[in-house]
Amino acid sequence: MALTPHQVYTGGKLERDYEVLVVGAGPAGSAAALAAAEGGCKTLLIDRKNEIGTPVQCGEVVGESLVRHLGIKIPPQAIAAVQDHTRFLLDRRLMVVSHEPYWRSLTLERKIFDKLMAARAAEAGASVQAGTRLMDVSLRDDKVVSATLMHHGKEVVVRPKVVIAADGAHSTVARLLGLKLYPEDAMAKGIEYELVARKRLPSGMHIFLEPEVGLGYGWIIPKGPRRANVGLGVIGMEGSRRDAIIDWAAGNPVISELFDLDQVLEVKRGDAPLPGFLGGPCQGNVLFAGDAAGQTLAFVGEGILPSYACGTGAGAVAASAIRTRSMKKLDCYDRAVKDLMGSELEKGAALKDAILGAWADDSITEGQRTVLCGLIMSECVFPEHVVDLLPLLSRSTTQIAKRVRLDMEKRRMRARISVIRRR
C-alpha cells in the first residue's frame, strides 16, 4: 500500500514546512491535530512530556451527556468506571443525590485516553512527537513565521502556517507571544490522591462543599469498586497542596471512614483557569484551545470533552484557512467554538459567577454559603432564585431540605435531598 504524503518516513527527523503545528497533546491538541490532518494539512503534534498523558493533572471524569451530545467515541479500554448519579454533601448537613443526565459520568484512565487520542491523530496522517518542547517563536506582522523546537536534544526550526496552542493554562505559546492569559490568582489549584479504599465504595461520584475546603470543593471519583481519586480544587489555596489534602481528608468523616492515606497509588495536581470560557481566541495565526482558552465548564472544572470539541473546531478552521489560502478564515474559530460548545460553556460560566457571588455574601455564615453554593452547583436552585432562598438559610436544616424538596418536585428533578448529621 502506498504511503500518503503525510506518512513519508523521515527516520524520526522533523521536517521544516509543516502547515499546522499543534503544541500540547492533551484532548484539545490531539483533536486539533486529527481535524487538521483529516482536512488535508501536513500537521505536527508535539508534547513536551516523554509520555503523552502523563502526569495526570485532573480528576479524570467526564459527563455522560456530553459524550452523547458531542458524539465522541471513548475507547472502552480508557473507561475505568461508570457513575449513574452524583452525591453532593453540603456542610456535612445536607445531601443531594442527583440522577439528572448532566450528573451521570464516566471516569477515564487519562494516561490511556490521551495516548489513544494522539494515536487517532497519527492514524489520520499527523506527525506526533512526544518529548519535543517549544523553545521560541519568530514573528512577522504579529504572525508566527517559525518555531524553534527541542527534539531529541537538538534544536529544529519549523515554519508552520498556523499554530494551535493547546498547551494548558500555563501556556508556553502565550508566554512566548507576550500574553498573560491568567494571573496566578485566577487559577483554581487542584490536588488529588488515587487511593485504595478500605472497603467497597458507595456508588456514584461524591462532591463535598464545606467551610473546611473553602471556595472550592472536594471529591471522590470512583475508578473501580475499591479505587478512587480523592481530591480538592480550591481558589486561593495557600501553602502546601499535600498538607491541604492530608488535613482535609483526615478531618472529613466520609473520607477518613473509607480511606487510609498510606495507600496512595498516584499523586495528581493541576490548575484550572477560573475565568472559564473566553470564546475562541485567535492571535494572528495562533488559535488557542482547551485550558489555554479557558474552554472548561468553570463551575466544576471539567475540561476534557469541552477541550476535545473545541480542539476539533480549531483544527478544522486551520485546515479551511490553509486549503483556501485565506488566513482570514481563522476568524471563524470563535463561531466554531460557539457552535460546538458555546451554550454549555456559557451556562457553566453563569453558574460559576453565581457560586462566586454566593461565596462573597458576607451576610451569611460560611456554612450557609457552602450550602447555597452546593444547591447552585447541583442545580437544585437556579442563580436567579438565590435572593429568594437567602432568608431560608438561617432556618433549620430540616426546613431548608423541605423547601428545596418542594421546588425539586415542581421541576420534576431526578434528584432527592435529605438531612445528614456528619458535623
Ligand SMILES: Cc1cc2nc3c(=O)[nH]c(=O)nc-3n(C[C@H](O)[C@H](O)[C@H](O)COP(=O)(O)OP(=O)(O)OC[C@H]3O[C@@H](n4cnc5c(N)ncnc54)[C@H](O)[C@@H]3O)c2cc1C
The other form holds:
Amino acid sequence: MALTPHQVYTGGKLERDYEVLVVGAGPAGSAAALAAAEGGCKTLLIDRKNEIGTPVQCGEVVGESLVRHLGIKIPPQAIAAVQDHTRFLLDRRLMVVSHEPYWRSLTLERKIFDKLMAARAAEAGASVQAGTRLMDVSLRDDKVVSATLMHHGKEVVVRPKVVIAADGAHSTVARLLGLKLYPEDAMAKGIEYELVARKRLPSGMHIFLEPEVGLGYGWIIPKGPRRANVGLGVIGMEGSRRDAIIDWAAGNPVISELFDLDQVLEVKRGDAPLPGFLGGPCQGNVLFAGDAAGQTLAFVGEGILPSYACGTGAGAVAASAIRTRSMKKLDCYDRAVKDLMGSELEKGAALKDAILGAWADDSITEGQRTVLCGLIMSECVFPEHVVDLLPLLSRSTTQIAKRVRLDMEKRRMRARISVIRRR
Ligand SMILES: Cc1cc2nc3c(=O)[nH]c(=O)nc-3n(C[C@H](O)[C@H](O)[C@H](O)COP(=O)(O)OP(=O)(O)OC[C@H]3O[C@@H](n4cnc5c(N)ncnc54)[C@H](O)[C@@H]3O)c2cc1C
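Now the other one: the form predicted together with the named molecule, given that the block above is the form predicted on its own.
So here's everything in the complex, that chain up top.
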C-alpha cells in the first residue's frame, strides 16, 4: 500500500522525525551513524540491502599504515588474512616486492566488517534498518525537508534535519539532487572471483600491471592459505566483465598456475570512483561521504578506510550542527575530512595524475607504460623523476632493474626489484 507524503507508516519501528538520516550502511554510512549517535543525535541508518554487507563489491584489503594512522579498531573476527608485503608484477618481466608500511595489509571479510560496523552504530543508539531504500526527497530552499523510503515494501516519509549521503559510487541522493560530483569516466570497473587455489598461495598481495589488463591492474588478495580474491579493476573496460576476467586469468601465467576457474566461491563486481580527493562535499543540509563523494585513494582505489574516516567526520559535523542549532557548522565538514585524512587523499590524487600521465605517453610502448605505471604505483619512482626514467625504458629489463635498484637503495626503501625469468 502506497502512502501519501503526509502519512507515516507506523507498523514498523520507523518514526517521522530524525535529526540525522544516513543513507547507505557501508563503511562511510556506519561510521557516520556511529558519530552522529555518539554526538547525541536521533539517527536513522538505512540500507537497501536485506543483509548489510552482502553482496560484497570489493577486494576487501586495507593498508596497515592507514589502519594505524586513523586509529580504527577492526574487529578481529572481520580479519581474514594479514600480509607483510606486496608483490608487483610488471609487464610479466619485472617484480617489485615492497615491505614499505603502505604495502603491508589486512584482508577483511567485508560481510562481517560491514555488519559489525553497523552494529556499533546501533549499540551507540542509532536506529538501523536494512531492507530500506531511499526513493525520493522533497526540497525547500535547496534543503532536504523530507525523504521517502521504501521500508519492507511500504512507503514511509521521514523528516531529517541533516542527510548524510553514504550511498556509494552511484549515489541515489546525488541523482535526486541533480548533482554530479565526478564524471563517469573517473570510474574503474571491477570484477573479481573469490577462488580456492590448487596449492598454498605464495605470500603477500599480488598486483599485476600489464598490457593484457589495460589502464588499471589485476590482483590476488589472499583471504587464507588457499583462498583469495582474484580480480581486475580497469578504467574504460569494454565488453563483458566475466569475459575480461576469464580471458585474463587463463592467459596470465601466475594466475593460471595457481587457480582453476571451476572453484569459484563468490563473484563480486562493482565500480570504484577514482577522482581522488574531493574534500567534504556539502550541499544544503546534505553531506556526501565515502564513494558517493569520491573520497578514495585514487588509482589504487582503496576506499574502505578513507570512507570510514570521512563518514566519521560527516557524522560528527552533523551532530555539532544539530547540537548548536547552526546549520552553518556543516561547512566545517571539508576541514574535518582534511584533519582526519591528513595528506592521504591528496597523495592518492597526485599518484593517479602521474599514472594517467604516464599511460597517455605514446612515445613508449604499452609494455613500457605498464612498467612505468607500476614503478610509480609501488613508489619505486617518484612522479617528478619519471622524465629521467623514460630513456631507460627501452633498455633491457636487467638494466632497468639495476638502475631502479640503485635509486631504491639510496632512499633506503624496504623493497627489492628483480627480473622475472620465464621458465
Ligand atoms: C571491484 C572493487 C574492488 C575494491 N577493492 C577494494 C579494496 O580491496 N580495498 C579498499 O579499501 N577498497 C576497495 N574498493 C572500494 C571500496 O569498496 C569502496 O571505496 C567502499 O566500499 C566505499 O564505502 P562506502 O560506504 O562509501 O560505499 P559502499 O560500501 O558502496 O556502501 C554504500 C551503501 O549504500 C547503499 N545504498 C545505495 N543506494 C541506496 C538507496 N537508495 N537507499 C538505501 N541504501 C542505498 C548500498 O546498498 C550500499 O550498502 C573496491 C571497489 C570495487 C568496485
